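Given next, in structure tokens, is a single chain: the form predicted alone.
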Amino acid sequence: MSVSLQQHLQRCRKVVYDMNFTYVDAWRQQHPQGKVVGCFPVYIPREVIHAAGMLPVGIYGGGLEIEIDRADARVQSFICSISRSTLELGMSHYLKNFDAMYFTSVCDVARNLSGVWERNFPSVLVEYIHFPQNMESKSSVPYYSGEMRGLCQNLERIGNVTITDEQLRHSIQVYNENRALHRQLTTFKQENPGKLDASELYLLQRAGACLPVEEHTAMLREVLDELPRREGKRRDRIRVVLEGAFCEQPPLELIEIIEEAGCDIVASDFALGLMWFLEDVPVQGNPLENLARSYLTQSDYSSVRHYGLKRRDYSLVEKVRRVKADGVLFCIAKFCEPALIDYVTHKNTLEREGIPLVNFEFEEKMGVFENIRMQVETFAESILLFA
């Protein structure tokens, strides 16, 4: 492995698990008047934040890095780990340098967390983004573009800036380039599973939630330039799609164990919001309407997005066929109602289509993986046995 690729991976790991957000402090030193906006999963229109000259930072909870203490006095213990540990980050002053927090309509917990945040941090701008729920309504594009126009106005107010259409078009182009590189990296993994581990792909992509987009794009270009020259590993594994980790992210050790147990993760919904659009967002025309229309017609399927007449279970089947996977691993965060509800439909459809599957739950502070390792090993061996 080349030295520079190793350095990129080491840096990504450091950034992803830096709960002190030292890279945010570094950005602030370079942009003394700049503002920092925390973005709760799954999807946030980061182009709007970028166009305001601000830094959008993905907030994916505290993982194993912090203990939950203060948050449990304000939210229930039977909700997902990411919501509890995100609130703990705020209550423990890890997010003291953030000027705004964005939440979206992914579930009831996220909706209520925005209200809890607003009450406990009155000096911070808190936005709850209402996405359109009826994908086929003629009012959906003007409704969502109006919602984003309100986001722009509030960012202009706290940043004392003006967001122009030209700045929005530039930001859309910048993020189009970044998402295109994400897609290239994912395709490389699918075509060369022995040259790039899923845990490495995860770190490279997840760092995009934290770093300035231009910096992350430059890094991905260097990585994609080096990867073809990397020596591949020959290994007897099945190809799997991992589903259910679109919001709360599994421990990195769990991703590593899944591959060690005999599976190449050739497609997943890790940090889905970073790769939300399947095609470039149009640059010409009204930028907010373009973002709204792309959300309605060009975004990836997910348990937290309604699709009108298009069923999510058949979108999953299409993905399995497209990446030539041998089966599906449902890796679902504990207490995640959207994923658990969808699992029933997904399971029934996959079984009708003859696609093998296995499911298990995880949480951020999970430290023992032997039961999951045994499940995955048995799953992989059963498929290899009858291959």
Given for the second form:
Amino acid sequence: MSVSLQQHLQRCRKVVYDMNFTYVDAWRQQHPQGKVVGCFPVYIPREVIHAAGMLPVGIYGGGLEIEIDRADARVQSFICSISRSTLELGMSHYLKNFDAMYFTSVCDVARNLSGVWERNFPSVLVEYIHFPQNMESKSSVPYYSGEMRGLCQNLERIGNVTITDEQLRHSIQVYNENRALHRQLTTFKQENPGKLDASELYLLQRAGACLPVEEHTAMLREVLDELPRREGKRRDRIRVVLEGAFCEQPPLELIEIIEEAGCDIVASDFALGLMWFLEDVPVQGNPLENLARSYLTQSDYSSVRHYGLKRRDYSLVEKVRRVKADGVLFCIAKFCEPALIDYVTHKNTLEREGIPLVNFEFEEKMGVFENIRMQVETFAESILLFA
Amino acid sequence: MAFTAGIDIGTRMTKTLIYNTDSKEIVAAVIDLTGHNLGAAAQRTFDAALAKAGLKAADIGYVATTGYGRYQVEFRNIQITEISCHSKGALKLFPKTQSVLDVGAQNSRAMRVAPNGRVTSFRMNEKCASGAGRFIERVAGALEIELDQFGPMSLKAANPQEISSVCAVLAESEVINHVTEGQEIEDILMGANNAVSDRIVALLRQVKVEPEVTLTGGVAKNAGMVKALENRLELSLNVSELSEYAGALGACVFASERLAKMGQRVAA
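Let's compare: the form predicted alone is above, so bring in the form predicted together with its partner chain.
The complete assembly is shown below, putting the previous chain first.
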């Protein structure tokens, strides 16, 4: 019997905010020899972990669920909340069942966090993935596929397994399927904003960072089957694109308030790291080279990935036009340098193109949203009632 | 014939208007105490307004809500801030309005408004209700007089008493002091009007006073307050019997504009 949409949403909420990672414990019981790999945002090539028979789990900080106690003794107060609370998760033993932690070259804080992790958790395999910075060099594919080969070797060592090309191809296929369903879900939201709240879409997608990919794929299929039959809310709202270079996650209430205040979020980058590629990664051929080539040529634009052939601000304008948005909300985590640096370019370009925008900052532990509500409501009114 | 509804769920009173978008006239107006269940107050006044107009819910093409309970109405099409709605409502009542003072039970706001209803500047009172109707209510309560008697009685004041407290709660004890000193009730009432009007005028000065000035919100029914404000501003205020409904009226007008736009979109 299929599970209802409401039950799926409840399950997603439970999983996303479960800082005791009971779903990881459940997976380990079913896979006694299995290893669990924590993935710090934004993007991790999960196919590599999956091919090793291991469980990749997104670590998005502690949100409102935990108090920062031990981590503040090791990192400054002027870095982003996600880094502090992720370290707290480690120091307070919430991640005791994790065998490895992956970090990437998204920013200085993430880079240093990988070092802090290595020093404080010597029994855990810590990987710091250097993504290629040059998207056009002929050396980038061999370089990045070599990086991933190194990841495979370390996983083979800790898991006492062998990762074959065939397993990698299978994992690429499994993740292609999952990403395609993510894309279908976001398209559904764009076409039927009243039938799926942005906060619901957020939960459905973010659960994909926690659950085994096959389970998440099956869930998305059921959800997509049920959604068209759902009755929509009749709200008169503006359509917005929400940008935040995610990484640190906003409280769910913030997403709810944005929509409540008069904005249908018809496109966002909340699930950027889980969708990442604009098209399927080729399955045939050398799997690691395929992943590397897709990273260079098929990645979505992002503040944490070096410029490809196309500027990010132009990609944003294209997105606004494609989804027929009335404006852009910049929802940026406090102290997030990549997002704040890009904001300047984005703002200038949007203004030049005559696309309205508003900007506000958030923190994962934020509890009062009245100022943001007022900003968003005023922004929506200015477009809806007077444009 | 198309109709819209504007529902203003205030902290004390909920106001619902039904508006004929063709004749641009109000066809029904209902006001009731808000109580603790904001959504229920909206539903109750909406149903009563429909009955008064002889309409069904399906006849209403668009529902706009405003006021502090605006998010609690499940059947709304849109919620709009009080700032926008009161400005729009004031312009509908007095088309030459350039400044708006909205004094409700819990909040006071001063707005500058462009001829199309766009708010160009606004200020609100601080978190407490010392510059709003709740202050007047507490004084009325302390003196055991009905709220609707407050205005007429205060106009008879010969020697208004000073009420210096900026806090509505502490003002009560100040009022009691005046009573024990044997001051006339009318003078104390006018003193309360003066105290509140001082704070409201300060808000208006921050957005720059530009006549015509229209007063909206429930406090507009207090003639003593109107006089106190006019004395301080040295101009006469626009006040209408519908001033208390200005937020709901603005919501109705916005709703009819949105309905017309949506109709154009469908036609296109």
